[in-house]
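Only one chain comes next, encoded as structure tokens, the form predicted alone.
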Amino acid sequence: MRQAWWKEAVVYQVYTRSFKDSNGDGIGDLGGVLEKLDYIADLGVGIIWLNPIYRSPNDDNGYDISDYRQIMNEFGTMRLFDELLAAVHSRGMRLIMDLVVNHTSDEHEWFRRSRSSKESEFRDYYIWHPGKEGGLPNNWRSFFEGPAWELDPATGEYYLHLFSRRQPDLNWENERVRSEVRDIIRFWLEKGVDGFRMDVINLLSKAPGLPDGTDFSSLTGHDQFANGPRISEYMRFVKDSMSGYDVMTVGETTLADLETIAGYVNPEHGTVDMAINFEQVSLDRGQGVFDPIPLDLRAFKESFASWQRRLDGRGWNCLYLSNHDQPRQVSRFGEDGPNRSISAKTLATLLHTLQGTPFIMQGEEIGMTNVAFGGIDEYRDVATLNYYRERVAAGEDPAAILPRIHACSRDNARTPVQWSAEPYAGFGSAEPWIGVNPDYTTVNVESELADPDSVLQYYRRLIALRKEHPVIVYGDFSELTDQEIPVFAFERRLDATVLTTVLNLSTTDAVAVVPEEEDRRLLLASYADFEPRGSRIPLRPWEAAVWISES
């Protein structure tokens, strides 16, 4: 298998918003990251991942991106992210950046220009059709509720929007918006970033003729915007556009199934290195984000599993349960009340010991959970007040919304990093921009660095370890089947080591199955008296454990 420094690191997903705020206005910003620089370093991670800090009016946090080459005023200034970029590689780290291309603001200079007029130069930079029969262009959603097209009154023609209508879709048929996005990409290389996770990249071809979409469904028109017939083509453009530069690439690719992502990341023909796919946060989504429905743990263990053994040696996996678009995973897939450390902890042996490159959400590192505010107008996430309005709009009681919210609010991942129990969890001295999740108290970074039984401590030694042993990073997998419904084994193997791990992923005792060894050095356990004896090993609930064997 290709050696790769990004298959060997670990990624921080850093959310500057909410991460820390270093001048007292309440919004996380760039000091703020410098100044917990060295937290970062210090849990061993290779790669941070900053979410957009590009100018933006923040009608979706930064995905809406108004100019490309200056920085946030809220988060700080080019000179300020100059010396973070410094100070990360100088620790021995890369930084990566997020790259949104599908789509920009409505306060861009393009599309402010581009709907100034039909006959304006940058008319094409965008997608516009005049309506069909005195109504909508087609039948298309958007990811955030409602039609995907908004009616511009000052030409009378409809723009195409795939999310908020003030994130107006780039037209990539036009050469010219190719070569514009070619040129900031160089722009950011040059100044020494390490790569980029592209945004819904797999958005940018859209059917020709923008035909209606014929999955009537809460996202109608996927079959028609996702994975388009020139996607291959425009992905391709964006990889080449980083030619001479040794950088990391991360698709978001949402809408796509395992064979089309293994595509993307085929390591002869793909575009992408790894790409994020949706597969195993859909598992308990009924016909969309806000529809929970009870996980089934088989079809979640067979899920990673197809994964891993589809990409081994045939592409690379991208590790995660949580981010920015996904609530805490600990709530979600482990447990937040009593067992949530040792939850978070099994969670976390999961995804960093299986082929791939782990991804760590700002705070997931401490076991931070959902947070169920009291009412809407807590809220921040346009997705999440879009779904809330077209409900009631609806006729829908808003007791009744507010907990499918609760439990899928991307707003749960982007309340403050919880560092200490002093006020506003210590993200800053002013009230910030979101509010704290009321356990911070007990659950924050001074609190866990001060338990060195923590989920803190047991993340920094599950870094360690894949820098100790080449396994984890190299070694093939292969499932250990016949186990009970809650327990999910596997084996991976590099040459004469096998790394063992086995989870039990549930609140009851159970039993795994694994082959009789009789050299097994246990590596880490989430209980401290855990015993690798015998082929039937018991495990209590939310115990994991992970051994090596060396012949």
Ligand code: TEU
The other form holds:
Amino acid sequence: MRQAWWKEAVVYQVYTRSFKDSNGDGIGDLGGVLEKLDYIADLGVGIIWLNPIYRSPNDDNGYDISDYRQIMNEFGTMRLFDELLAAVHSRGMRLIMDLVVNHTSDEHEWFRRSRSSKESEFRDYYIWHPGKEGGLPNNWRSFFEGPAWELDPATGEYYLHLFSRRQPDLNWENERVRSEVRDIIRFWLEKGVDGFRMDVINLLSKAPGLPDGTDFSSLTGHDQFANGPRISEYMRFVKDSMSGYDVMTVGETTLADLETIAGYVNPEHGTVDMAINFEQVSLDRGQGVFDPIPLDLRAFKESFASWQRRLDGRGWNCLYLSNHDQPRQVSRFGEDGPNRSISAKTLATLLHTLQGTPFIMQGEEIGMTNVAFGGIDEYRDVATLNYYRERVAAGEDPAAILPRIHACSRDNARTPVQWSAEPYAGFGSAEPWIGVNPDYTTVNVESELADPDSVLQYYRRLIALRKEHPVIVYGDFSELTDQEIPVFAFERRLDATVLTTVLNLSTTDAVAVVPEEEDRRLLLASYADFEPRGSRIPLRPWEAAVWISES
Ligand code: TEU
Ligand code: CA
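Now the other one: the form predicted together with this ligand, given that the block above is the form predicted alone.
Following is the full complex, with the preceding chain placed first.
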């Protein structure tokens, strides 16, 4: 298998707004990232992914960019960014940026000029359409509720926005748009960034003529705008814009199945190194992202296993269960309460011993949990607020909506990182832009650092193991099948080395069945007194173990 630095490293995701506030305005900033850089480095991660830090009016927390070559005012200055990049490099880490080029902010200069007149030379930078029979141009729906079209009074035409109405979609058919994007990419590469996480990269190509789409329960029209006819060409264009640089690319690919993604990440003819897939994080959702349903553990295991098998030697997995768009993984796939710490370790073991690059969402490494704000006024996320408004308008009782928001809101992942038990969880000296999770008095970095058995220390060991044992990175994958439902067990093999992982993904006792091996050496276990003996291994609630044998 081809070796690469981005296969060997772990990615740590920094959502700057919620990471650390260095100047007391309640908003996390680049100064805060600098302040805590040694904390990140001490985890052992090799790559930092920064969510968008560009100039933005923050309708969608930076995913609405008004200037791709400036830093968001609240986050700091370009000089500070340069300092941060140098500091990351001097600690032997790399930094990747979020590239958001499916859409811009409505405050971007291009859009301001585009909307000003049909004759503007920027008109075709965006997707404009007259109404059809007095109504919308087609039936496409926005990811953030409502139609994907907004009527703009200045010219009487509609513009397309797959996300909020303040995020107009760029027109990739326009060659000038593509060359603008290439220039933006070169601008950041010349600064020395090490790659990009590319936002909804598979939505760039819309079906010609913008026809009506199929009426899907979750998102009408996505058969006309996801993985569209020119998507490979556009993604190749993005890739070619980076030629000459040793970079890593990870495409966020929503509404794409395993076969589609296998094409995107194919080492020979693909266009991205890896892709963020939505399969595992959709298994406990019904109709859309605010409809929680019970997780089918069998499907959960099978999903991971099938992605492992399909991409083994023919691609590379991006391993995650949480990010800034997803609820906290411990609350969702593990447990809050007494099993919080043990289940957080088991989920980490899963993600860090499969084949692929593990992604850690800030706060995950201390087992941060979902929040349940008392009222909608405490929520900040545009998707959450739109959903609430839409359901209320549809006549639903607000008290019935809130529990779904508690379980599913993206704000679950966006509460301030809990650094200590001090006021505002040590995030900063002023009240933060979004409420702190009240569990900060017990769940925080300071207490995790002091406890040798903490989730944080466990993450450090897991990450260190990756550097000591090439089998964790490059070993192939085979599932140890025929287990009880809560047990997930698999082997990774590299030459004579076999790494075995057994996981109990539940709160009930279970037994794992594994092959007999002589010389098992335990590398890590979620319970300190685990002993890897025999072929039938009893597992306590959320027990996880990883051992190695050289035969
Ligand atoms: O997310 C794209 C995406 O598919 C999400 O809208 C997803 O469906 C939803 O968050 C699930 O709850 C990316 C970014 O990660 C997200 O933060 C942005 O809001 C979005 O693109 C628009 O840029
Ligand atoms: Ca600040």
